Structures are given as structure tokens and as C-alpha cells.
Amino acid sequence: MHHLARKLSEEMLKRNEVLVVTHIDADGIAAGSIACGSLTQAGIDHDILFVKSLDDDATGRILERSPEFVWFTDIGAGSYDLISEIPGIITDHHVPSESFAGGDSGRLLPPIRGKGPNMLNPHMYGLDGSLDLSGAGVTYILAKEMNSENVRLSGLAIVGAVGDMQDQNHRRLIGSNRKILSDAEEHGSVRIDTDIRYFGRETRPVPRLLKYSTDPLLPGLNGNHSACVTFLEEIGIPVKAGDDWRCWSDLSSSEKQRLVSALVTLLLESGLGREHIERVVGECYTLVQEKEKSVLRDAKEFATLLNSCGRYDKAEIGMEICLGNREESLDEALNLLRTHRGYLVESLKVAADTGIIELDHLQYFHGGTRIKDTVIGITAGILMSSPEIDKSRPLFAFAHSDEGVKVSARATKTLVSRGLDLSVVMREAAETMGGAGGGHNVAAGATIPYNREEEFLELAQNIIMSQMRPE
């Protein structure tokens, strides 16, 4: 994969401008500021555009910019076809099309390719892409070998690997991301923490990070806040320094060990096994470079805060934030992050007064035009790692957007060893009724036309039915 990356790397550096066209998501605005950081360094000319999916129009605005070279970040493995012409070269992690699949061993196609964009994308080389290596991780890589210098941009590649939760199912980022991780540490730019692993760190009183724990979730605290506050009051921990609310990074060390023994005797006491105690602790990355008690300071808030940019159609004053540009993006994006964070809790009331409708090989809901489309993907996720939704098959979740329906499927680990893969399982039910799909195997998305929601589900169950072994 190197090897193929300092190949690409030489066939960049001959440019003299250059079109980044990347995801909205917090993986993708990582990643297209990974390349735009290493373009500037270069002193290579460059614009950058981001959209939600590669879809005709998509390319029609790509197209219109006559461009003579383009970076596809995050984005363009599964949409292979609709760029089959375009000068440029890819770093994507998701599954790539199988217009683009060929060869053996693994490799999908030889090191330079003569017509088309070239690709750098983990799964040709045998490996996880939902785990492994994000897109962040893979523009990151060819980034390094334009120059070793970009190595200052890898805190950002374990941004964008935090964003697309790859450290959720391990309690750690792995694979190629610990060597990703291993730069960031030998350049000073991220500490390893083993440390709580609930959302805000740095930035939440600990009674609001209870309140709003999830994975696992608190019996009796959850979205509770006086109780959190009495709960931390009886195990002898301060909820206030004078005025001021204490968040996690203010507790001591034999705080912090109360705490979590105090947790882990709650969850037992709810009868909840060793799967949900050992979720509560794991690695988690700090940005030393960043202030104490920034959002910008722990991985996961600041991936966060990048989602808020892009799933609000601002994802350029997150790129902005992720090179550095701080004074008034930081503000505006903060309010985004505001309104993200309240936007979640209603798509959330939604699913629930909507209610799940359980079929024999999946589940789904539909937040129509109440949830917004960008966000639709992150309320299924969440969803699917509550406790309260059957995990014996994927949930599937629906929303109306400009394009037509977008669909959000997310399953868990356990279907996926049973064989479910629902980036086949996308793109082929979409493809089938003119819409396009893909992704990887636990998390997928597709865009198909209004109206044709039944149909598009009795497609997906026909498919995972035919992908499943029996438990």
C-alpha cells in the first residue's frame, strides 16, 4: 500500500493545480483538509468541494470546473463509475464498486493505472476499511509520502478515525490507525489515554457526561440530572469548584478511579454483563497542542464538532478549524455544534415517536421530512447501539432529501461474521431501482427514488437473506 502511495505521491507533486473533492462528514473534512495542508505545503495551486454523495449532479459541478487534476477523499470508491473519466487519484476507504474490482491477490488494479483516477484504498490490500484505516487515514498516507513533513497533519487522520467510530467496537483505534497513531505520538500532537470513554471529556460537568452517557448506557442516570448530581455527591465527589461546574479533567486520578468503580458496581447492579462493564474505560486521544478543556482537545468532541460543520452545510469552516484558522470559525462552529447536539435529540424523539418496524431480516424507520438527511446516518447509529433495539438484525432509517430518499443501514459486528455486508446490500438494492449505494459491511447508505421505499426493503431483505448464515 506504501509502495502504491509514493507511485501516487509522484504523480501529485507533478501537478500544477489541483480539485479536492471530498465527504461532509467529520472523516471526510479531516481528510480533504489532510490534503489540502499537504497540496499548500507542496506549493501546489488547489480548490476544495464538498458534497454529500458522488451522485450525476455532483459530478456535473465537478465537470463544470474543467479541472486538470482531482483528489478524491473519503469519497469515489463506490461511485467508480461516475468518474471512470476524470483525471486524478482517490484515497478512499470505503468498498470499491466492482466497476473498478479486478486482479488477484488482493490488489484491485496495478500500481498506476493509465486512464481514469487512481486509487489507495485499504481493501485492496486485505483490509478492514471500517476498521482498519479511515478515508482521513488513507489521504493521510499518501500525504506522508508527498513529504515526511505532513506528519503534522496526523493528528487530523485520528480525528477523522475517531469520527467514523472505529475505535467503538475495540475500545481503540487498530490496525493501520495504530501506525497512523504512532506518528501522531512520536510528533507530539496526540497523547494515548486509557480514560472514561463517554462523550466530553474535556468540556462537560461530569453530572451533564453521566446524563448523557450512552454505550453502555447508566440504569438510573441517564438523562437524569439530579440524580447524576446526588450520585456523585454520595460517592464523595465534588460537583463544584466555587461556581464552576467540574468536568472529567478536572478530577483527580483517585476521583476518577472512584467514579469508575462506582459505575462499574451500578452497572452490575442493573445486571448488565462484562460486555456493557468494559465499555466504560478505553483508550482514548488527547490533542495536546490544543487548550485544556477545548472541544477541541479530545478526538471525539473534536470530530464532533467537524460533523456539526458538515451536516449544517458549512463543512468548509471545519476545514478551516482543522488547518488552524481559528478566530472566527471556532465560534460559528461552536454554534453549530449547539445546534447539532439539540438536532440529535429530536431526530432521536422522532425514531421513537415514529416507532421501528420490525420485518424478518431487518428493521427500520422513517423520519421523513422531520430528519434531516445528513444527520439521518448518525440518529441510526446512535439507535443502533442502545440497548433498547434488537441486534439481531440491521436497522435500516429513512429521510427525504433533495436527491430523493436517503437510506442509513447500520448493523453490528456479529451479522457482519454471519456474512451480512451492507455495502452490497445498498448498492445493489439501489442500483436495481436506478438509485446508487455503498459504504462498508457494518454502516452503508444509498439515495433511491420517492415512493419506492417498499419495494427498496423487499430488494434488501431478498439480498440479506441470501448473505446470512445461521447463527
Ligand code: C5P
The other form holds:
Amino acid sequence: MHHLARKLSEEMLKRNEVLVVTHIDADGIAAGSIACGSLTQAGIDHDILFVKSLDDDATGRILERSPEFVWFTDIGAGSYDLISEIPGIITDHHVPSESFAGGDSGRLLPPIRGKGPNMLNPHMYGLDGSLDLSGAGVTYILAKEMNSENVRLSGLAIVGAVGDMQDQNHRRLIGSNRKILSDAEEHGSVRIDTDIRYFGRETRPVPRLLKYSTDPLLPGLNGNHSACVTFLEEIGIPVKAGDDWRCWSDLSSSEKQRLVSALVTLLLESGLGREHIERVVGECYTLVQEKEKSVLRDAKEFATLLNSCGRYDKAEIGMEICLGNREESLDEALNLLRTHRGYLVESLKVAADTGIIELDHLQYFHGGTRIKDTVIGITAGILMSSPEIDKSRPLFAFAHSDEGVKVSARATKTLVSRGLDLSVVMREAAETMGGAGGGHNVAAGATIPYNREEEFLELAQNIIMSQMRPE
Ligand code: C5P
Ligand code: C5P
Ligand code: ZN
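Following the display of the form predicted alone, present the structure of the form predicted together with the ligand.
First the chain shown before, then all remaining chains and molecules of the complex.
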């Protein structure tokens, strides 16, 4: 991989002008920022275009600019046919489309030079793009080959990986992400802490951190603010310092230990097994150069802030923040974060109102026009990781978009280990009806023509049935 990265970096460094095209989610914004940061470092003129997906419309917008060279980050692998005439380089971690696969061996080969964009992608090396390396990570590998000074961007690669939930299954980053973590630690941008895994270590008042616990859910505390306050007071942890709520990062280490022990006791008393209890604590990544109590200090919070920008047409604000331009951008992003939180609560209510419909091989709900196409995937992801949901079949979610009906699908690692590959399900089912789809085995998406949901579900069920081995 490094050998190819070296060759591609030589190609990149020959350019006078590069158009970066990236995805609007946290990983995509982090990836695009790493690309722009390394192009600035190399003195290469560049511009950036954020896209929801690479479809005909997005390709048209790229071609309109007659770019000399395009750097696709966190996007491109799954839509290779559409961009195969565009000169450029792809650094992506999505499952590549068949048009990129070379030879009969099943091993993916880079295309012949000069014919289309070349690609650096973990799937070409037997790695899993949903776990081992993110779009920001693979972009970082190329950036580091361009100039070793670009290790200063390694923290963004960690934010990208965490934004794509690559630390979720194992409660730590694994695979090639660990090499990037070493770079980031060595460079002094990231510290690895073994800490509470609940969201909001730096900025959420502790009662809120407990109230919104999902993985594992805290019985009796989840959803109940006053119960969280009482719980903390009973174990001698003051919830306020003067008028201000205390956050997890304000607690002393003995208070943190006391709280974790109390949570473990609560979970044991509720009859939860070890596999749930051990999820309370795991690796967390602190961006030590960021101010204390800033949303940018914890990698998960940073990633959520980027999602709050990108999902609401403001990806460029997220990029400004990644590149260190904070003044106005940060205030605007914090406003967007408040909007995003409220929007997610509403989206989850919509899903609860409509109800989840169970079919033989999948379950689904339809957000209609009430959930944005850019947020339907996050909603499905949150639901799939919630304890109430049936984990024996993947969850599909629909929402209307300007381009057609957006579908997001989420699975669990157990379903994947039984053969399920949602990237194939989404691609094949969507392509059969003139749509497009792809992604990762555990999380994938598609856009299909209007009013074809039933037919899509039928096709998807058939593919799922053919993939899955019995339990
Ligand atoms: O487009 P991109 O690759 O950046 O997005 C990856 C998606 O996969 C994210 O929505 C992330 O939440 C999801 N994912 C998941 N479970 C995992 C790994 C990734 O739901 N274990
Ligand atoms: O949009 P959503 O979050 O559901 O996407 C899940 C994963 O599928 C992401 O990695 C996304 O980039 C990918 N995807 C894709 N092609 C699409 C839609 C989504 O590769 N048409
Ligand atoms: Zn990604």
C-alpha cells in the first residue's frame, strides 16, 4: 500500500491545480481537509467540492469545471464507472465497484495508468474498509507520502475513523488505524485514554451523559435526568460547581473511578452480562492541542460537530474548523450542532411514530419527507445500536430526496459474520432498478427511483437470503 502511495504521491506532486472532491459526512470532511492541507503544504493550487454521493449530477458538476486533476477522497470507489474518464486519484475505503476489479483472481488491481483515476483503497490489500481504515485515514497515508510534515494532519484521520464508527465494535480503533494513532501520539496531537465511552466527555454535564447512554443502556437512568442527578449525589459526586454543571472531564480521577464502579454495579444488578458491562469503558481519543472543555477535544464530539455541518449543507464550515480557522466558523458550527441534536431527536420520533415493519429477512421504516436524506443513515445507525431493536435482521430506512428515494441500511457485526454484505445488497438491488448504491458490509446506502420501495425490498430480501448462513 505504501509502495502505491509513494507512486501516487509523485503523480500528485507534479500537478499545478487539483480539485478535491469529497463526501459530506465527518469522515469525508476530515479526508477533504487532509487533502487540502497537504496541497497547501505542497504549494499546489486547489479547490474543494463536497458531494452527497457520486451520481450523474455530481459528475456533471465536476466536469463543468474542466479540472486538470481530481483528488477524490472518501468517495469514488463505488462509482468508478462514472468517473473512469476523469484524470485523478482516489483515496477511498468503500467497497470498489466491479469496473475497478482487475483479473480473474478476485484481487483488485489498479487500472492501467492514464485511463482513469488510480486508487488507494484498503480493500485492494485484504483490509476491511469499514473497520481498518477510514476515508480520512487512506487520504492521510497519501498525504504523508507527499511530505512527512503532514503527520500534523494525523489527528484528523483519527476524527474521520471515529466519525465512521470504526472504534465501535472493539471499543478501540484497529487495523491500519493503529499506525495512524501511533503517528498522532508521536506527533503530540492525540492521546489515547482508557475512559468512559459515553458521548460527551468534554462538554456534556455528567447527568446528561448518563441520561443519553445507549451502549450499554443504563437501566433506571436512561432518559431520566432527575434519576441521574440522584444517582450521582448518592455516590458523593457533586453535579454542579457553583452554578455550572460539571462535565466528565471536570471529575477527579477518584470520582471517575467511583462512578464507573457504581455503573458496573448497576448493570450487574440489572442482570446484564459481561459483554455489555465491559462496553462502559474503552479507548477514547483526546485531541490534546485543542482547548479543554471544547467540543474539538474529544474525537467523537469533534466528528459529531463535522456531521452537524456537512449534513446541513455547510461542509465548508467543518473544513475551516479542521484546518484550524476557528473564529467565526466555530460559533456557526456550534449553532449547527444544536440544530443537529434537535433534528436527530425528531427523526427518532418519526421512526417511532411510523413503526418498524418486520419482513422475513429485514426490517424497515419510511421517513418520507420528514427525515432528511442526509440524516436518515445516522437515524438508522442509532436505532440499530439501540438495545430495543431486533438484531436478527438488518434495518433499512427510506427517505425522500430530490434525486429519488434514499435508502440507508445498517447491520451488526454478527450478521456480517454470517455472510451479510450490505454493500452488495444495496448495489445489486439498486442497479436492477436503475438506481445506484454501495458502501460497506455493515453499513451501506442507495438511491432508487420514486415509488419503487416495495420492489426494492423484495430484491434486497432475495439477496440477503442468498448471502446469509443459518445461525
Ligand atoms: O461513507 P462512509 O464510509 O464515510 O460512512 C460509513 C458509515 O458506516 C457511517 O455511517 C458509519 O456510521 C457506518 N458504520 C456502522 N457500523 C460500523 C462501521 C461503520 O454503522 N461498525
Ligand atoms: O448514506 P448512508 O449513511 O446510509 O451510507 C452508508 C454508507 O454507504 C456510507 O459509507 C456511504 O458512503 C455509502 N453509500 C454509497 N453509495 C450510495 C449511498 C451510500 O456507497 N449511493
Ligand atoms: Zn468514510
